[in-house]
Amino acid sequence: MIVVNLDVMLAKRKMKLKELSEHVGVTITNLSILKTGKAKGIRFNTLAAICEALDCQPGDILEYQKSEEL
């Protein structure tokens, strides 16, 4: 399982959603969709955008968890 820790890198940074849209050119609701963990994909170019305003790597953003079997 794939999470999202879009949340974690916007608090270390003391930014808020609506400062990383303005800076990554995505809309608010498609980075809240994205840091709830409920978007399907992103795109490189997105990501490298992101990463770029959050002066972080694709790795602190995103994290591959194994998931529990039952």
The other form holds:
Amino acid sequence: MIVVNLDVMLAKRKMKLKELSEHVGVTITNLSILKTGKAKGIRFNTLAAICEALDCQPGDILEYQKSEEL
Amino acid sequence: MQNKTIRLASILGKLLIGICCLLYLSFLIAFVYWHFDQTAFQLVDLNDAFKAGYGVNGVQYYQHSAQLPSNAVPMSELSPGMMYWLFFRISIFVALTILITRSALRIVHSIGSLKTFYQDNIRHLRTIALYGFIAFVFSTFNFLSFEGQSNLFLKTAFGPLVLSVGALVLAEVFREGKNLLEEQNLII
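Any chance you could show the form predicted together with the partner chain after that form predicted alone?
Whole complex next, starting from this chain.
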């Protein structure tokens, strides 16, 4: 599964969701959906804008974790 | 509303409701008047009105009593029970037609304001399906008790049944559309 580490990167950059929203041009609601992992997907241009605003790579925001088999 | 088709559908729906109301009002006046003067309706033949099918199949008015066919059912000679049954049946069909048209109009307005795949539309379509099924049940039978004879009429009315099934299929299509829309909104 894909885990979104947006909250980690925000904390590292000491940036608030509202500031990121203003930089990226995505609503706080949508960023919140992304941050909480409820999003079904992310567009390349949104990812690029977030990476630019946070000065990071896509890998810093998205992480693949192997699902634990029961 | 910008779309011409939607505007036309809206106008037609309102027109249909208007026609239904006018027809019902005219029948209501005749029904009330019948209580006071039954002889005034000697030349009104209700033979077709007692046949099975959606709505009233026909009310015929003749200018002279000689024109009345041998199997005519003059309104003046109907028993109060049969008149009340006819009135009840007409009321049911008028109410169903208006309710179905109103639901369809709500869907049309919703599409016009670009809110197509919404829960309300799914609900309206399911309601139309229910009304269609009730109309189908009421259309299948009718009976007439006249001059000591009782007749039961049966007919399979496919129109309301097709409407009902079509509305159910559309409700499922709209539900799938709503799911896709929700998924689309979750792509940031």
